[in-house]
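Next up: just one chain, as structure tokens, the form predicted alone.
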Amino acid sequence: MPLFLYLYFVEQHGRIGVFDSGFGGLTILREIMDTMPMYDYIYLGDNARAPYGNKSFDLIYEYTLEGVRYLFDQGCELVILACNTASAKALRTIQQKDLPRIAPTKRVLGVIRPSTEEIGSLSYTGVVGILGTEGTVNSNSYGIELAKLSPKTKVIQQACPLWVPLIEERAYNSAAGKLIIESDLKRLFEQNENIDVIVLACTHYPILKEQIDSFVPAGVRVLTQGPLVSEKLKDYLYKHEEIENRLTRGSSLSCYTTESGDYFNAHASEIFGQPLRAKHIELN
């Protein structure tokens, strides 16, 4: 193979893609890269159309498929939907309907199943709280999955529709922001005071963990999804050599956003923990 063709192939193929409606997926990406730093990654944030939580099923599916196809076009062999709303409302359709038609050898995975596989065993009271967007809570995806995996676990859910806007606008440390967070947590515990494990079922929410921890009762464990998803992905790649063998190992990261690059860079670097440079793209 001519050298220039080989370099093109290496540059364009073999990556892991991470897609989110905004900045939240960076909390998942950070954990995945810490666990498996050897691979090449692409992050795509659909910041211009965030948040997804209050949008219709059809629109979320449309937006998510656009993001997945873009990442496939950039050479991703595997795409992680680092968005609970997209995982709840678009993942199954993409896996069953679209992949066989557009990319039968590629894979798209979500964040709900890896999270629910561990939750039931972590609760002593058998009562687990789920904090998520309206889309995730209304889908009851966590309730459905936990009914299969841990049928004795009681699931209490609370939608927090203002949390993503608080994060995207960096208003979560304001007095009003803290009041909103406290109020939503109060509503969760009003449903059942025996909750001893809370799952942050939106990848944006770990950014609020310090505030959340300050408002929950002592002894309540607050779980973020990043560590759960990263370990499950590592195990998935170990079991699926046909995917893992196609991944390139350059320890690289490329970032794309549907918002302006300057806007993304200013916010994302703070969340990710190191400077990021993103390129603006359009999805359609």
Ligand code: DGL
The other form holds:
Amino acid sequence: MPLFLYLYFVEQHGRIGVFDSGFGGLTILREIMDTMPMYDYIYLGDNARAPYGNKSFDLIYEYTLEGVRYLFDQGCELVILACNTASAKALRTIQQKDLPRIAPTKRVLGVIRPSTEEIGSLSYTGVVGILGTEGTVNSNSYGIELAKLSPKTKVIQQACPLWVPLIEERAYNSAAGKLIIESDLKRLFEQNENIDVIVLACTHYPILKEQIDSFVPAGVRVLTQGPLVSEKLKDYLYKHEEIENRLTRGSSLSCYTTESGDYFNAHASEIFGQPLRAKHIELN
Ligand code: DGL
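Given the form predicted alone above, produce the structure of the same protein in the form predicted together with ligand DGL.
Below is the entire complex, every chain and molecule, led by the chain shown above.
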């Protein structure tokens, strides 16, 4: 193989891909990169087709698989679906049906399992509130996982279908935005007032943490998934040397979006906490 091709191959392989429908996965990427800054990362936000939360199973699966394939083509050995909706609707099929066919040595992981492994032990009342997209709530993925891992925990779920659009449109500080957030939280507590832990089961929602905290009763803990997912990923890499050994250590980050690069850069930098420069790509 010619040297330049060899160098290209080496440089392009061994990265960790982080995929989301839009900006939300940046909240997970931030925590992962803070915990493991040594690896090389690629972020892909399908902003042009967000939100995923109210789309059909087939469409979410199709879009997510396109994202995963793109990240594999960019040299990712491991892809994190930093999106609960994609994790709920597409992860299992991709792991079981697609991976053995398209990339048997690569891995795709989601965010639901690492989150549910911890949640049950954090509630004193035994009642946990889950806030997510319609797709995540209707899939009952949190209910199913928690029934296995913490059968005594009562799971109360509330879909918040307007929260992702509020974030993608950057409208959450408007009076209407605050009203929407407040009324969905009210609906959650109307279902059960003993909730003492709320899980933000959509990776976009930590962007609303300040607004959510202002409407939640004192003593209720609002959990974001980033710290849970990054710690579990660290454990995973420790236990899976065959994957870890293939990861490169250049502390780099490349970002891609299906929206315009300028649009992504203008909003993503604020969410991520440092300037980002994304390249526009098309998924298909
Ligand atoms: N961040 C995605 C999630 O965790 C948002 C889904 C959407 O685009 O509606 O579910």
